[in-house]
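Heads up, the chain below is alone and in the form predicted on its own; it's given as structure tokens.
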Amino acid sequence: MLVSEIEVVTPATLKECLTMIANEDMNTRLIAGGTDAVVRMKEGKWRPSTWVNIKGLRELRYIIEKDGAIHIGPLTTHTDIIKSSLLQKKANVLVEASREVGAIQMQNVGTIGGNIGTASPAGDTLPALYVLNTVLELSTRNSKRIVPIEEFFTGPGRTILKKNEMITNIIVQPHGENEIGIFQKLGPRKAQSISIVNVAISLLMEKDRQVLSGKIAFGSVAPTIIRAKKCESILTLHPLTDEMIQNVAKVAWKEVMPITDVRATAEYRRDMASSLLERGLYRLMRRWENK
């Protein structure tokens, strides 16, 4: 199919673009930075009769706290997150995750929507969301659901979404006082924004360095992002010293479930995995000490 035969509609609310998806009579995409389109198009995965360009949906781009939790758009963008002071503060984690999704170019345009969407496992946003307790509100024409996010994905590109549903709102719970968290990612180059492993951390406190709670998500190890239990529920046994964090980065190594393909075998993908919880770890020991 040439990109001269894809029909491109620009709804100009968010309901005229709910009534568009929900045509059953149009085989539509949703749209918004496009960084993965081409490429899917060229793969022959993505090949829609009619692309729905919401780009210009303004009031699907914000960063918002709002009874105890921070709402944010699916059409905000990568810049939009690492700039924004509220998420610094309170879900770094998340934005440390944003400067690692390719190039400026890409943070500029790609939306935290589309990275959900694509539902790629080596999405950077993803662990991240993971960690900070995220549920996804999705919308129809009638109707809205809230889905926590680890039971949106189904498996590589693969989603619970309806043909007739879109994000629409993307809530995250904030760090606590105590609560800290770091984004780690193995890629080929800086400017390249798949992931050959990637993971998102984050602690909760108490003095000695005693961890009460903790949460890890890998992405690129597992057909979609997977949350490493059995690591979690060691880290609260013993205060985080050297001994504690090797013995979890060696768990580690045995909880991912990777696959070997064109960017990394599945033993490297174990090794690094294994090597980057360690060096989270580390990362978020010193930086508890310097609190």
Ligand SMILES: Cc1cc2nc3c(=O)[nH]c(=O)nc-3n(C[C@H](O)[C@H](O)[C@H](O)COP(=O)(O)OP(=O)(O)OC[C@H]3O[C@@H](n4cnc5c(N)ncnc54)[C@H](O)[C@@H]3O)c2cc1C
Second form
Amino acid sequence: MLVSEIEVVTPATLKECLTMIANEDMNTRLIAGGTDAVVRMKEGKWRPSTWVNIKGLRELRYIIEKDGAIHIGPLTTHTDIIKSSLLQKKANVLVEASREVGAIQMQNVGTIGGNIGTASPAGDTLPALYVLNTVLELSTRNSKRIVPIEEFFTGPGRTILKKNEMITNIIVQPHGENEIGIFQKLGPRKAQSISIVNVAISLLMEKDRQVLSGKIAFGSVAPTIIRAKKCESILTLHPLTDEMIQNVAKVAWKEVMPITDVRATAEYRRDMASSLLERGLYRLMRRWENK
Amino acid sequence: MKQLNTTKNEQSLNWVGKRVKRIDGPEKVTGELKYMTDLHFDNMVWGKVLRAKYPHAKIKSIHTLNAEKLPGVVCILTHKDIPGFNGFGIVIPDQPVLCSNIVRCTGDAICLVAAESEEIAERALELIDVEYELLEVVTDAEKAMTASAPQLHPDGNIHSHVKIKNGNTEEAFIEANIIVENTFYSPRQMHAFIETEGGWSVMDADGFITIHCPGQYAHRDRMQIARALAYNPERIRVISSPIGGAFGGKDEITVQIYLALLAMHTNGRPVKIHLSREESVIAGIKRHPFKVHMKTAAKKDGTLIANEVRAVADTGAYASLGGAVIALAIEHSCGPYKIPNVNLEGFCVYTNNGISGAFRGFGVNQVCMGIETHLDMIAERLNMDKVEIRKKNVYHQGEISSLGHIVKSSVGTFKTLELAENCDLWKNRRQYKSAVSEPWKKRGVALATSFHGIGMGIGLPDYGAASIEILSDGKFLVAVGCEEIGGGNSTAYAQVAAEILNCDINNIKVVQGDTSRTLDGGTVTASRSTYTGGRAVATAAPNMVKLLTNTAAELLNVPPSKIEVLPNCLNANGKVVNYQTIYQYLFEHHRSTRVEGHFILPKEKVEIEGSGGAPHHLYGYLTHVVMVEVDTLTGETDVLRVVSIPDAGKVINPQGLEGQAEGGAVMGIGYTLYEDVVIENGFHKTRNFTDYIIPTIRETPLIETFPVEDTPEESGPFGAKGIGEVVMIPIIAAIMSAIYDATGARIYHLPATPERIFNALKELKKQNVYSSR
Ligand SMILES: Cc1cc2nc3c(=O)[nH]c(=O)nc-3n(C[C@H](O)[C@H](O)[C@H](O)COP(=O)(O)OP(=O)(O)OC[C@H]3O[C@@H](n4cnc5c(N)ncnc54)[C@H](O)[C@@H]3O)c2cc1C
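Can you swap the form predicted on its own for the form predicted in complex with the named molecule?
Starting with the chain above, the whole complex follows.
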């Protein structure tokens, strides 16, 4: 398919959109901010016969608190997330992750739905969504299902999404009083860079440095985002002293299975899983103590 | 060299030395300026280049028939369609315009296509069928030099070999108290200009060809085009300005010959080629990766007594300026020091790794990191101050350099070191270093100094030329061949002209880079364009003053000696003549309204045998002080502060100098920490800016520029000399040493990526554990 032959259709409503993608005869793909879509089109990887341009669907751009959860519309931009006082207060780990996506230009147009839709193992909001126990609402023209984010991805660039289906809601569990979170990223430079390793951490604190429970999710070190379950269980054993932090971080090395590519070797990625966890836990404890 | 009659004392200068705003600034900042590759015309056709599929192969056949049949294809050209010589290259034309029997890198061109749209042209490329027979790929420069390697060119894989020997190093190494010896590896840096290679061209009904294509020497580009076309160069016009950055990457022919060839086959329709970033990565010229082995000896008191250097440069498939790069590297490999015994040797070697050529610094970057690291190592072992050891060893004007020649032109190194020693960052470095934000972060402060030749070496003619014309609106048109590649030379030319003509700078228009409108005044390379072009303008301007004076005298019927040159007009006995009147008078009397100025660069008389053009007569000098912070958990390095201390002679425009110093520092940071075009087995692993990492504003630190100005260069315009390259050089070594100062780990292989630094720290930890057992 030549780029000049690709059509672009712009549905006015969600309903119209779902009808369009339900059309079996049309080879469609959604385009939101286009910051992944256009790059992939240029590379010749994504060449649908029709782009369904959803950028203008206002009804899918929201951040609201409902029944103890926070609902985020897939067309919410990273900038929306960064500026949301609700998320800053109750899901800061996601705010920190959005702040690390590309740079301001990307954050202004790139959406959270697109970050999930691309399903890159390096996608920066994904580890944050993992530790916030996120569930996704997937809709077709006449059905809806709710899927935990951990079950959504099947591999790099691959998801369980069907052709006639799209993400219509992203539901995260907000942090309570004693919950804290942090996002750490290592890229080849500070802005406009794809993560070599990233990690999101969320801890439920008891008192002092004692952790009641914790969640750790790594990106870019496996075919999909992975939770570091061993580290999570060790976290609660003793108060998180600086020494304890180092011990937990060392274990991370065993929980990841990275590959070598142009950006870094597998061995370095392994080491960095530990380093980022150590740095993240250290910074998180500083914040907790200053709270 | 005769003192210019235009050197006024400081107070009386109106434009030179002042912070004059860039004359090309507003249209570039607002985006109003159209680069030549931005232009599009209704009847324009698209040109595309078919590149080699393999890095080294024999071409068995080329079938274009299927592509020709594709609707919308205007023409398809192969080597058979080249009317003249099928080759180009500034020094030796060893690069085929279109390959006929062998391809030597994946940047090699095989066919040209012109079509109604870009997509059709791309489709046509896919339909061309080239049959190859694969050949063994030469991937490593050292291996390329061995007898068993496949020979890429008739004269073998060693394109050039330069040597400088002075004194007796063997004896000196026996005498020495300290010897340090190391091998340094440097990356294949990409120019990463904002405008990739491209342009457009058109042939008129009379067969006159105009090529609009950014370049760094339009007059030479025209000669290379004419040679390939077997065409009278007078029937070719090359317009090489404006330019979206060059940095040396547009010094060689880029697409000019392709454009000219296609224009001959498109029935008078304009044809455009504009490389995608991906194609530019593969086919564009890069900086030579070097392997530098260096052995340096000193006495107990820190006096350097010997330096041995062996440098191997990977020039890729073709020479371009590789021979000159290795020669300049060797000339500068001992730093601005007087080392009595040296044995220096450099090789420029062919491989199948893309093509390397000119790039800001021109080989000096790669050797500076060696000698400056060694000075620090020696100082450390002797417990000597890093500034002191340099001050002790630098040559001064009139002294003998390491190459064995007397340096007759101005030398500012000592002064720059004194300034460095007294700058806030260096004086208070202990305090700054202790101010880390988190416990695993470590800070280091270091300095380094370097130099860079100005103009061409011995053996190459080097001249400047400018013309000034008075226009009907009373403005002056200053025309200089040297292009404005972003460095700010256009503003410098306007300042020099306004100064001497005694007029407002708004009265000066500057035209550059156009074979029809400017005289041949050499390249915009070799840190030479402000110095050479500025001096040519300063030579032409007094001729214009004379023309104005004589004409005014005639107009007023007084002897020329009675005419006073006042700001923006001339005067005699209270009667004022303005420029428009003068133009009118000249025009009515059919007299020339234009003057010229020519200038030959001063040169050394005796070439050092075997050196390939050393020494230069003139050098610019610079010292950098930097502070870095290393995250020892990840190896990430932040450059936090840079102090740049250039000796540029008289500064024509402080704002322009700062622009160069800041841009150069950032480019040096990129070179040291991030950038490398990775090629494996002849194929590029680096595709575009997704994985070619250049610094962004977030990697850009506070950069302060403190020029040393009390060493004006007599031969330059108002005492100026060149600075365009050295601004990115010592910072490389300074960052490397600052990383060491911070962490104790030395990096010998650039770029010093987080991974390399982290691994070096890991290694260091192991050694420490081992040695403490
Ligand atoms: C220069 C640059 C830097 C970048 N840096 C980063 C970075 O640091 N970190 C990072 O994580 N990403 C980065 N990205 C990638 C990109 O910006 C983000 O992934 C962004 O969030 C994508 O959002 P979008 O709206 O632009 O998606 P689009 O490109 O519009 O779409 C991406 C994919 O998601 C699908 N999609 C979109 N919306 C939905 C939906 N509602 N339901 C189902 N599928 C949907 C599309 O069909 C498509 O397959 C960068 C991109 C660029 C160009």
